[in-house]
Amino acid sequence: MKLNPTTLKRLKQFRSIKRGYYSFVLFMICLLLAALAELWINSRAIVVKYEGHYYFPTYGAVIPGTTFGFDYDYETVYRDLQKRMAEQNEDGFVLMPLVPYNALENDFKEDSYPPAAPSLESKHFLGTDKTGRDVLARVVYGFRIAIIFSLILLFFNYAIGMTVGSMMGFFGGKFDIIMQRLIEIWTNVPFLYVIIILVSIFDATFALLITIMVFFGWTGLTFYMRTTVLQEKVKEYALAARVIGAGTFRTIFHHILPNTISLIVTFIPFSVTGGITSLTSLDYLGFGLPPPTPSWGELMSQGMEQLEVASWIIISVVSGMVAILVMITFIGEGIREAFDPKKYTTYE
């Protein structure tokens, strides 16, 4: 799809608006943070070299310990070949991550019980939970899964809501108004009350929460779509590719909706927000991922539970939450400024 000259300048009048473009390439630095934790956030190492042989276990197949001298085939536990390679003076090295953890390992000490506070020698840097797992790990690989969680809702919700918007502003007549009806009946179903139902039936899993949040989510952009469409359809260029002998699909996927982008563009910041708040609160209530799961709101729940003795779970993931929501909503803002038809038009 071929951006048009408008189009154009108004990204760039994105790129003006420092607020939302700098929290733009934050948000993308932090997509790419995530994306890479197995490289900063892992309890497998990153490069072994032992014996003469280089070994890459991060991304690689599971090392059992006997590959490296201990007594066991299950698992190499890197921490403990770092220690004793350093203690021995081994030839070789273990290069491990910043934060030696992953997020669903429990690290219990001796002489201590968990919840840990944050420490710099054990490399909790944001201590750990009620069991004993990394807090850091948890908040980064939540993030993630929100993050890919809140992507795929958007995209199936963007694919069905422009869709049947788009063929009803099209259309018009009966087929819009059937649909209108029926939009307008699917919207009062409550949601809540649906998956709460469903999660007591089956496992709540990823796929389950994405199909039923796409069943009720598509409509919020069928009535935008069928308002912009509804008006670029009498327009000259809609009108000419008509009398050439232009489809309707074509018509609508590759002339029409081109020029609906400015609409597209704004609402997918605030889309992306809703699909990670919906996630989180999901999460929260106990009718989200199953645990373990990495999650922003069990760790909330876990943090509200703790807040006396280890306030340092819920500081956490509250200020990563907000940090992440405030960043979209930035963007979200900037936008819908620099896409914004009004606020740049001159009236003669």
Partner chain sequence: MILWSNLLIWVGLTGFCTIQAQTQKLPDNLLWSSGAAGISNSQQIKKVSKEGIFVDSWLSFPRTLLTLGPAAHPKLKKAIRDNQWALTSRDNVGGVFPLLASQWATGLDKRTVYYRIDPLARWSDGHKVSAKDFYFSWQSIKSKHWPDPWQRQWSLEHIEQVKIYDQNTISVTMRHMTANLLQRTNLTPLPSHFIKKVDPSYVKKYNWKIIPNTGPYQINEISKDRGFISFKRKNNWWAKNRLRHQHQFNAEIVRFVALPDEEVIWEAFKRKKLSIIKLKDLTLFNKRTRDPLFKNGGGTLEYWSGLPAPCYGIWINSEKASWLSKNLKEGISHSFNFQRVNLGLLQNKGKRLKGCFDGYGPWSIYRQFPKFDEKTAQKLFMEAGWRTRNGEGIRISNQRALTLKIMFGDELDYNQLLILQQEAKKTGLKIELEQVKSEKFLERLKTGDYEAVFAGFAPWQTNPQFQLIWHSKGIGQGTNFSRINNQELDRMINQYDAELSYQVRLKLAHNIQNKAYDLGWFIPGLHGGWQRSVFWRWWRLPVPSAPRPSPTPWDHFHPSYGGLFWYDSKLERAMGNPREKAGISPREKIVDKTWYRD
Given for the second form:
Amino acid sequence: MKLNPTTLKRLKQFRSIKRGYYSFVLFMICLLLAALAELWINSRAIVVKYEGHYYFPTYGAVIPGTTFGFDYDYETVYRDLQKRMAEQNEDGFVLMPLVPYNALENDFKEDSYPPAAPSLESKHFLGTDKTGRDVLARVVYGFRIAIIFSLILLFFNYAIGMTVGSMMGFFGGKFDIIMQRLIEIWTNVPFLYVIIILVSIFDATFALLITIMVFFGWTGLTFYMRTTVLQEKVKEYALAARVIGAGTFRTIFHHILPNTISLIVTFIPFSVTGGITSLTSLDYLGFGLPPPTPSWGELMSQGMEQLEVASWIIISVVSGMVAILVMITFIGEGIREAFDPKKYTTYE
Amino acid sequence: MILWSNLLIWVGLTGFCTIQAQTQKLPDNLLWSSGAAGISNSQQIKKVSKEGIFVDSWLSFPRTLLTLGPAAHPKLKKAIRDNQWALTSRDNVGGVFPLLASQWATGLDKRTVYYRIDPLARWSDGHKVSAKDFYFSWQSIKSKHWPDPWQRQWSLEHIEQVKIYDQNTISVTMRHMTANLLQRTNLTPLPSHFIKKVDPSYVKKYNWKIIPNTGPYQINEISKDRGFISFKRKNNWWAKNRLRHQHQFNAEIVRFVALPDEEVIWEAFKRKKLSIIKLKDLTLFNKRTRDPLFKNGGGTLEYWSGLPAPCYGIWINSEKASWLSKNLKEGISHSFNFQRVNLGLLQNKGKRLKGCFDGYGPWSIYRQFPKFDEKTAQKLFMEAGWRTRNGEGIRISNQRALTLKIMFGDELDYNQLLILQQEAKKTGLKIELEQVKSEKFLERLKTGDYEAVFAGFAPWQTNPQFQLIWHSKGIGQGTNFSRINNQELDRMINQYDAELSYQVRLKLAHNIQNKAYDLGWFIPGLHGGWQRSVFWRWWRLPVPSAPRPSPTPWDHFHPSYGGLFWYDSKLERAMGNPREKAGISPREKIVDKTWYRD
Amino acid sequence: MTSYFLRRLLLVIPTFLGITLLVFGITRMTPGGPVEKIISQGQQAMGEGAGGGGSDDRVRGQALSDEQIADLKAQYNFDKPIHIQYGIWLGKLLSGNLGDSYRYQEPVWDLIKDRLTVSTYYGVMTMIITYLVCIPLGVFKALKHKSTFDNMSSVLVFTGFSIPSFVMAIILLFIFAANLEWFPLGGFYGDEYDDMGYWEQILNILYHSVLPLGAYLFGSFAVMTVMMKNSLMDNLASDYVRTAISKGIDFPTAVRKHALRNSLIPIATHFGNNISVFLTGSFLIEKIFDIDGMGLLGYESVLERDYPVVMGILVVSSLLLLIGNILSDVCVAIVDPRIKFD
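What would the structure be for the form predicted in complex with its partner chain, given that what you showed me was the form predicted on its own?
To see the whole picture, the full complex is given below, headed by that same chain.
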């Protein structure tokens, strides 16, 4: 991709804004860690060497216990395998991930009951929740789902919002006025009410939640787009494009839209935090993704319930969420500043 | 999710009509009885004091005093209804004892019961309870304006006639001969002198009206601002000399305070603003009872309820899962690790149900249902042809994975199912979970759109009822969860419902249960059974803490087992400030297993 | 100009009808309305057995007849086509009647009125404190642009902005109520409220509102502070201030007399939106702190399918919002005569 000089300048500008830039780097690391979560938070081993063979169970099919000399043919419990091999001095090794639990399994000890407090020994670094699931695993996998959710939501919201907004600006007239009314109605509908009603009728799935939230969320961008297109369409390049006979959509998509990108970019971080927040609050209320999907909101409601007994739940999930949201906000702030043409002089 | 339709016939909200009391003539050869009237409730108690303010908590303040309709506050509803006495009640061994009635007699037609109303019986405003109050109640419930459609329907379908003979004598006639005739004809009167006028705005009009009652307590203070409702024991209560109730209803005042959440309730208890609190959450119970206050006046109680267990578990839909062979069903039963659920969620203190009707005395049959057992399950699956496992570790046969999709309603079920799901993977069974919220849940039950469901029924109060659960009639209503359509079972259940002889019914009940369990569509779940509470020790309890059918020793007003606790003022004075002085009562940690059955 | 605002006011009518019709339609067309709710509540309960007084499980488990269900539907007007139901509702509304709550059998307006006090209290407090903090802070930050203070306060303000208010509520509750026990866990006032004197009562309410207000406020500083800062900086950079300074007026006077006044314009235009402070109560915060406000009323009504209350709140809130938008434009027109509407 070739970057034009303005973009390059803005990127340089962004790099110079320390808070935003470091947040960006950190956030990218978080994303990478979440993407590779299976490698460091998983009940499956990373590598097993058994009887001279190497196994890499992380991403493949289930390896039954019989493969490693257990008498069961369901999935091997690698933690047990590791213990057994160590105890009996067998040839080979098991390399477990840092956190040897996945986000769904319930870890019960014979002598104590969940929720279990954080402990290095049991490798539940942030403890377990009330059904014995590892909190760290649920925070990380929950983050992954939230961010994916948020990005998909963002894509559809922007696709629809930008299209409608630019059409309003481009065509103007009756279309514009009618759409303005419709959008005003749309934005005033209490969308939480609608979600609650709809989710209690249909089963809440990922797709359904996205659909409902796009249904009511696309309007956010339309007015900005409308205004920008109104400004852009009277500029010479757009007029020129029309004069040489470019069609309506061609004019919008190839000529006007690229010039509004700078506006869009500044909105993205805030839309991402918005998406995460909405999903979390819905999950918190029990109207979000179906269980047992790991989710921040679900952890939060559990944490509130167990405030007295298991404070590590609420501490972990809230710190995780705050860290991520603050990072994204700082990135957003940085981008906004970098893309802002105004430079202030300071009086001494 | 536990389902029931426990809608009761009692007070009227829409009265109408002037009562035409034609004087009838009683049949001559009636055999009058007064049941278990002479038995005292807790004879082992020598002396209880009748004083004290007992303060309990609610999580919300009621929005209405009405006990009918969707706005009714469930706890207040129970408190008010327990003080609205009916003709008779039933004691801990199934005997009937009189409340408003003094005597009764069954007619020769076996569908009429004649009642003599206790001439002492009075409404709380001093009016005499008379025959026309019962007639008025029946008429009101039948009326179109009656706010509870279930009561109305039941009344229309089942009660043929209520007749007045004189001021103190009535008869109630059912449309059909039936077992439990006394229970079915047990009317609750309405104060016809108070609710005179009928208009559709009744509900609105009586939203905050205290309706006269006949029980031991009546509401004496409602403070919306401070969020409490008090019930005061009536000074000259008409039934106070009855032997049966002499050790009951001891607190002078029973007060319910609305507090926002468990946290605040706990704080209020610590400051002695509450007499008891119930602690459902086991972890919380264990943590809180370590507080030093339990060495200084606080007591803890773990009580195994004598109530029959709810009928609770996994119901496989026989219509949707007809492909399951007997072996397969058994294998699936062996794949449900309820032992593990017990360990993980109930700290091993729960108990696996031994059927759908656990705890009904002679009515129950107990069976050993399949326990979780990898080996047996695997063997059964292999024999049924599910020999290989796919990439996920799930058994497959003819390209089909062995899955069972379970529908469930609430969070508690979900936590159990999560564990079951993880455990079942070991035998190669994949459990898929589908959470469905309440209204939709009932709809799905009705249409049968599920493979299996995790749900149950609240226990019945007397003997088991099979009609709902196993009769083919229950399919359309969505109560026959397994959607069993078995002619022989239907026939037996019909016979059971129509039969009047106790012995024959008992035999039938056993046969029905055996037959239904043989079909193998039900996997019984766990029964928590424990009621946990903490209390201040000057609120004393009898030994055992409560008679058999009582769900809790802290029931306030129930005519049979309510209000058995009493206030020991000496003890409270002696203990002074509980946070400072050492306790003197030996019973600070009560674990009452009297009614535990293994 | 007047005609522009008249037109805007007229346009409120179709928008208002649109909003109410849409929500009304959703409530009627989706299953699980009040009738189903009654039926399901009749069939379902958890835990302790109800029913004493000699009553028992006679009635249990029977299905309602079609006739009974039809009666129930008629009682709620659910037997009529949607447009007629809407017509009935609208007719009542025009005569000033929001209807009666299904749950409480009380007029919807009474319910709303009860809660309005609490929500208004929080709304007004939030508004006042926001202005009190943001304007001085914005000015100071503008004057000290790029200083350490500017940076640190930005970090703080944006951190607040990034944390959703209900998460902030959880954090405050966890730290200051559950652990440090400095503040109560919830409620609008304490148990002993009735026995207190006047000033004690006020203090008690304030004491109870510290944490919820914190949750409302913490996120609300960013937008206005930045607005104030940027606006002042724009003005400071503008020619007339430069001219003033070059003419020998000292800097503080220039700021006070010239720049500050003009930079308050955008803040003032924002003021019109404040009409909805009466309703801004976030039900999540209300839920967490157990405050009986409008947000919670709305939420519970939706959960319980108490549609008259849902519609009542919608009427009040959408009217306030729509009028607030217009007021906001009026503010702009008054404050800044350069802006023309047509």
